[in-house]
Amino acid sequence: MAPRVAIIGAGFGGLCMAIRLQREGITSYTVFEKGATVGGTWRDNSYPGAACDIPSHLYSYSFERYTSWTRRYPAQSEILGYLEHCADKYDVRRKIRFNTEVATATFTGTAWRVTTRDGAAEDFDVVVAAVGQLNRPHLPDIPGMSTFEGVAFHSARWNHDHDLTGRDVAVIGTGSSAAQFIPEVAKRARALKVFQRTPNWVIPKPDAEFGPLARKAFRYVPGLQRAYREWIYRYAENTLYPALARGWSTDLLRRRALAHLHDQVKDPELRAKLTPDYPPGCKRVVIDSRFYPALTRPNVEVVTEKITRIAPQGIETADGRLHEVGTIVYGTGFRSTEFLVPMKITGRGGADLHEQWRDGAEAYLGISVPNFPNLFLLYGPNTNLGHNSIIFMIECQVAHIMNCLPYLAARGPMEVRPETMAAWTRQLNRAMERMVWGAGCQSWYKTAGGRITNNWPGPTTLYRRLTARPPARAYRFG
């Protein structure tokens, strides 16, 4: 008999865990969705100029073949389009409950009883999230917030109502979202004030448009689009990844780095402003050749004076300077540590995922955790990416579980073994030792404590081949 399986959300990772059921013959499955269609964060986060930073062809599936990007790196709108086409050619969008969010999750015993936000309960055999890791806004804690009366949003609920042309501007936060939204906004506004608390790192983005003669070629030349994007992704694995773990091209990226900053700006003192102090990629390596010329446009200035409180009049610095602005956007991020957040999730004997968690994150290949049977992860903890595309590592995720499906069919609810997860995390703190994000910068990588839940320190190859190893031994059955 088929498993009941509930999966919660219908973003990349939701989809392709509903693809394979779906693909399998396994239809005894549900999607849970809190928004009204399919994306994920590519449907919330809709800002001017929202694209991804890994080209179109790899930051897709690896089974659906797609001739319709237009660009090397895809934007926003292509992206959700992308998912969409995936959801009606598979025939999932049928199984999907939109505008449901659940509640609870609770492991009876034999089964897991999920509770939606309107009370309604089901019963499933299996546990499928894959709510992501960017999903719920950060705000920053800066006194006054409320007092400010013009009007404030955050990047990922963008407010397309209020029209920023002629307005006096601030944007909080300089990280990826920002550097894309920015030079929009700077487009638009009178005046734009950028306040940055860290310079980021930042990479030119080759970017360009795909021809018709190319989009033809990757439509009927055989093998074509499987070669480019192995071809991406071998170079992504070979040039990128050392850099993280400061290997052989820790300095390669660094100097293109610095190249791009000293070629697009040419102003001494915003350029010392934009200099980190740390090494490139212990924060997330901004990708974008968009960023640095806004900044130095005559409407725009970067502030790097602390901020000390939100007036209702605009924001004040600790040099005792009021920024009048009509407009604050906060491009500060996700509250990207706080896995399944607020989600009440218990296991068996009463055990709170979050109450267990309370230290940080963790799980066996950022799937599974002890005290918790039949419940599995996509885009768990330390499987987020640095140098790849994290689409490589949900459709490992997949596969693992479906792997798993027959074990618990034939001999009941499975749960990783806590040998198994002691065994896990000694290996990964073995491994960060080694990476960059240790480093002492601050970034959405790391826990308030500082320990590092969010990315996997390895190359992705490793994790292809530790999540098709045959499962029975890491978990324990009954």
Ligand code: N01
Given for the second form:
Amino acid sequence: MAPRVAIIGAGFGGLCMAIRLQREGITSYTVFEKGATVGGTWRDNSYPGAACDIPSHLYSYSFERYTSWTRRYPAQSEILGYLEHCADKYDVRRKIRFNTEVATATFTGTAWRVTTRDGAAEDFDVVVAAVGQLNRPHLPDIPGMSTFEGVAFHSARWNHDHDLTGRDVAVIGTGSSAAQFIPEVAKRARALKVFQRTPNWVIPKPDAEFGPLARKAFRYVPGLQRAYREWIYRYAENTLYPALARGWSTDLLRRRALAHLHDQVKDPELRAKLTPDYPPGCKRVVIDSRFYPALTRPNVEVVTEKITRIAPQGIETADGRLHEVGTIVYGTGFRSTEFLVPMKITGRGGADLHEQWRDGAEAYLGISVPNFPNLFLLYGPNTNLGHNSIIFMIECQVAHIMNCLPYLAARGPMEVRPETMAAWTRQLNRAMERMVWGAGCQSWYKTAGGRITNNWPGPTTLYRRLTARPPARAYRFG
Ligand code: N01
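So that was the form predicted alone. Now I'd like the form predicted in complex with the ligand, please.
Whole complex next, starting from this chain.
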């Protein structure tokens, strides 16, 4: 009998899992989705200018080539359209329970009992958690935040009812999200103050619309889409990855970013503010061509003084200035190291997943956790990338889980062996040593204790090989 599978989340990961099951004829699955539509982070991040900085043809499933991409880098609305298209084409939408948030998952010895916030409970053989790494907004802990008398919101919960036209606006944060919405806010606001704590390395995003000829070619020339996708993938793997591994292209990346800064920012004082003092790639490189020009507009000021307090009228900085604004947008990122929070996941013998992960989340292949049989993670610990498409990683993970299903169906619940997990962690730590992420910067890749729990330190080709290995030796059964 086919296993009963609970999938948590209907973003890129959850949909990929559902589609693979559906295509293999396994229909005994349910997708739990807390929101009202598919899309996950691409549904939640609807801020003006939201787009992907990975090219459309690579930021999509390998099995679902799409002829509707209108540009090299997809806008958020296009990605959502793509995911809606996939949900319909593969007929998985009817298996999704929308507005249904999973509260707990408990291993009973033979099955997983999944309960939802509305109190309903149901048993499954397998749980696939596909909630992503960037699903919970991080709001900073700045004194006085609650006293602010204007309108404040986080970039992932954009207040579309609040028109910014003619207003005095502050943006806190200058990561990849802020870099995308700052140009849009700058166009509308009377005055915009950008509070930058740490400058980022920024490289250009060579975006362009596909002309009618290119779109026709992608539609009708056999193999063109596949070849184009392969080319982008290889390019990222062979030029960007070595920069993150402190290899041959490190200096190239630095020079590219500095040249971009010099081209777009002529004022030496502003340029100095925007020049990072840590190696490129240590924090996620921002890929954007519109960010710097927005910062040079006459109505925009980049503030680098430390924020000391939020006052009713605005933001106070360490130099004693009060920056009066009526709107604060928090572009302050996500609670990225708190995997699977706020769900309570209880494994064999009452093991609590978050207790087990108190020093940082870890999972074999980023997928399986000792003491948690038949629980699989998509986009789990140490599977994020700084250089290539996360959809590639998700497809590797789904393939691994699909390989596991016949084993657990035949031999009972499967759980990664403790010695496999220990060897995995050792290898990961060794590989991590050469990566640039440890080079003295703070980033969302790390826990407060400095452990890198989010990123995959190898080439993605290696990850594909490792996840494709037959699972029997790594797991124990029953
Ligand atoms: O978040 P971030 P993000 N006081 O964590 C600042 C993905 N993404 O939403 O650097 C002052 O990168 C913080 O400062 P610092 C992508 O992977 C993908 O922008 O910590 N400032 C930083 O500037 C990306 O990396 C796409 O010193 C404070 C900012 O807030 C990830 O999402 C598009 C502060 C947070 O930056 C997250 O990006 C967009 C404080 N107390 C995003 N606390 C694609 O195109 C935080 N900050 C695929």
